[in-house]
Amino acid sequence: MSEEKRGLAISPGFAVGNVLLINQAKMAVEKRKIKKNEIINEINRFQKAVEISKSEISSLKINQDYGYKIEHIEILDFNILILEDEILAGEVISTIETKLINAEWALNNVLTNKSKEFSKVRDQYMRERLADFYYIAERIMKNLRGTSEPLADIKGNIILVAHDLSPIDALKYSKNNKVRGILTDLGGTTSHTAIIARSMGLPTIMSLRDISIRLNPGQKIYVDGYKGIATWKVTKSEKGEMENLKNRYVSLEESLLSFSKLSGETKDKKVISIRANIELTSELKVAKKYGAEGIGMYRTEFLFTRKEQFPSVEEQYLDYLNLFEDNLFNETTIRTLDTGGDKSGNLNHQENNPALGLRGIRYSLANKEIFISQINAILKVAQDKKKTIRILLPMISTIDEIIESIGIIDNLKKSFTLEKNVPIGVVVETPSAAMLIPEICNYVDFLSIGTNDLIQYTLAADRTNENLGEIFSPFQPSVIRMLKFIMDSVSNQKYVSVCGEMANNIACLPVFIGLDVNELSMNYHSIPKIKSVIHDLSYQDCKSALDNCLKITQPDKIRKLLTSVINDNIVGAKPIMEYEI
């Protein structure tokens, strides 16, 4: 009987290969007291190990044979920046001098202190930056000992398995095109290793907890990157099932790519624009491949957190320029920095409840120099490229926030020659904003309903709390009614988009079609299936289904009703339904 483990689906795809276990067991740190006359020697040892580490990473960066993409180079640059960080090096050197301990022990102490600081931070982006410090510290530690690990000899198709794979190792091992997938005990969607896996098209599952100690080197394993399931010890009879699953996924991908060419039009000619949410400009070509009609939301958080320092206006400008590379899209939406005090990099500033704290537009208005730099970069691209860029303001809860933000933007516009209007919109993700929709419409050009936070704040349920899974549901009657209230309150025929997980949930489609939204923005891999289902639905049927949902008070019954509408009407999309509903 086979064994399987479910984790976090990071990069879609299906792969089979033999386990290559990357040994990243933490070294036992040598703890040794030193004399005052040994201080210089220990500092020199540490600095030499840092230089060797920097040289190793730099050699990866300049090796053109690897064919690295822009985000790969940026991640390598980020690691080099950590090594060049005078504060980090200064802390280690100071520890050597004051505590009279060897370099290994001092480095471990500094890392322990940083771990304690980061443990107070709730934001996933910043917590995953701690992993970068661990990777670098481990590399320095190996070079202090002179035990840098040689690259394993890779033969055949392999699946990389590790407790926590560094982005540098992910790049290093994948350079020969024999790696078919990645499995790790730790890791999340915004980690550097996850970004590399997606950019290289490697089926990847993370947060598998103990997969690295349950598998043996050379063992055959199947990686389902769609559902986040790793399967091993497959019997002869089960091998046929796995091959059938693999073939079904191949057919699924073929179907998805054929559906990508469709428009977002119902069978009774109701049209919805289907766009992509992205985090990296390198995702543009893939988004186009899967049928995106534009970029509905470019999240800029990774741009602001991938380095030690926030990006300059010029760095942002160059990044935003890439949104119009190869003229793939004529219009894009840039969401301004959606961050909070816990994401700022200032670990001395902590909030008891970051979800209700200084985040989104609140943070931008409290740190105007950051907001101004981002708006200047956006306007410069709009001026130079003569393309339409929509500015999206997150986490709006008051009219004053809108007035102040627009005032800053309008003042900055005076320094540019803009041939096209730069539309300004807000993310409706708080009940407060929902209550103010008529007034908000007097100030902005468009609205974007952020379903993830809107559900969280409507239900007073933390969306990251695994114990609240049954409560945190898009099918809760209060959520459906909140969406209806928002759309009924929209005035002046404002353009309304929907972003968040609900937008790519097939069972939610009848709700949004029935609500007359103009646009759905989602992860690009979901676009073809959403288009295929829209083509089999009618606006009138969806409107009727929505009216019936508004009369129901139990989420399970709402989900059942919407699912039946899908199943009763779909034709072309039937082959992919087993993976969705």
Ligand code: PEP
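Everything numeric here is computed off the predicted structure, so don't read it as measured data. Positions refer to the first chain, counted from 1. Between two forms, the rigid core is the largest collection of C-alphas that superpose within 1.5 Å. What changes on going to the form predicted together with this ligand:
- Relative to the superposed core, residue 93 undergoes a Cα shift of 2 Å or more between these two forms.
- The rigid-core alignment places the CA of residue 222 2 Å or more apart between these two forms.
- A displacement of 2 angstroms or greater separates the C-alpha positions of residue 231 between these two forms, with the rigid core held in common.
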Given for the second form:
Amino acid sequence: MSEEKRGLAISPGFAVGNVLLINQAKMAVEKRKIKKNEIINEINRFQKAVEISKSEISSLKINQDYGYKIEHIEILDFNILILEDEILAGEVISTIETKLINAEWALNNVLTNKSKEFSKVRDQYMRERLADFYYIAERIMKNLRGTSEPLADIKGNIILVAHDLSPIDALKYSKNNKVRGILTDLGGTTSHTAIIARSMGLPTIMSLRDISIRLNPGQKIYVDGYKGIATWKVTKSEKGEMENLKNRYVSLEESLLSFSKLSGETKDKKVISIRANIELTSELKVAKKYGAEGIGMYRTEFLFTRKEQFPSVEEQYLDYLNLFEDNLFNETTIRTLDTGGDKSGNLNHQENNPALGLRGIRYSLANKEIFISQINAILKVAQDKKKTIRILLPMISTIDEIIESIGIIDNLKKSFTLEKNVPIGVVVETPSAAMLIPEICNYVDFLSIGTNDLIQYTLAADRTNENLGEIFSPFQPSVIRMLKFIMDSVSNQKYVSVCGEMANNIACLPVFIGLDVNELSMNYHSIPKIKSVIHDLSYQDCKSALDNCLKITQPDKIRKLLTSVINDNIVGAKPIMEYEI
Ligand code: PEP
Ligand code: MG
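Having seen the form predicted alone, could you now give me the structure of the form predicted together with this ligand?
Up next: the whole complex, starting with the chain shown before.
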């Protein structure tokens, strides 16, 4: 009998491959049988790695630069205690001796057993201690393996499995064409790693809790990114069922793609522009194929964090030039660096509360040379290509930020000969910006509603925290009312786009159509499905659904109401209903 585990369906698709375990130290767990005369060597390697880990943690403790607080010190002390604990070390050593396997594999085995023990424990605190074991094991693993690169060692297609995966790592690994899917213990739907996975078209399941310690390296696993189910230990007789499922999904994808040619127009001729969010310029061609009518947001963080150094003006210029290669799109929107929050990169600052810290425009204005280099590169492309580039400023929370940013941009413009206007817009993603919409409209050319952060900051709910369930939900009445408030406050007929993940949630379409937004921008993969659903809806129905939502105070009731509007109208994309809502 196979085993399966359900998590959050993050990125649709069906994939099969061999497990590559990734830890935060970016290492794979190596699996190797050893000879009896190698036992001593393996034990020595393990003990040396434990000693190095211990001194690393001790030096973290005394390094005042980190500004550790008492609770941090306590955690570090607890980690050292685990390292000194004979139970962990003893078990690993006896596993090496009895199973004749290498130290990495033995450590992984011990951890798998610990996870089973912990999962039976009711006490939440004790269960959480598993995480401490995990991080310690990661550190030992890193010191065992040195810095070798794991991907090259693995044969066949790969499913990345990690406790947690940073957006940068997700991007780095997924660029290898052997990687077919991602599974993680942690992570929520709108985390940046989730966004990367969707943009790379990799079937992904997150919030699988302990998948990273239940699987063995190299094991074959099936990833159903539509339903959020990972299946392994598949028997010969079950293999056929898996193949059938895969074929069903392939034909579903093909039929969805046929909607890419539609325009975003309702039955009663209300038109919404449907554009793509991209994280890499290499997504442009496929975005066009899926029916993108333009680029609604190019997230530039990954351009900035790809290497150790920030890119020069010239490097940025060459990257932005790609946006107009092959004349795929005449207009594009570049969002300036939105670093911080869960998008860690090569920024040399640590913050206690990064989501509320020097993020987005705050970082750019505090590091003007970086902002100036980005604007110069954008303006040079606008000048040389004679195309329209919209500049989008993220994480705006005050009018002063807008005035200062526009001042810098206007000043830099003087050095260029621009045939086309360079529209400037802001991402509306803080409640503060929402409260200032009439004034913001006096300064900018367009708005783009960033629902991921807008939900996060409206509900004070961490977008990366998978334990918050319905609290972080687009169906929260406060979110729907916030959107209505924003749209009611828009003046001077400003163009409004929506660039958060809500834009690709089919149940949210009646809200956006009813609110008269001009554009929805989303991962390219969702475009055909969204176009098809819009095609089946009517503006009038959407308006009255929105009015009804505004009277409701519970998210599950709002979800139900909107789902029923979709269910009652959907024709073309009906097969996707099984797993979409
Ligand atoms: C958003 O917050 O909705 C958004 C589009 O930006 P990001 O997800 O990159 O923070
Ligand atoms: Mg945002």
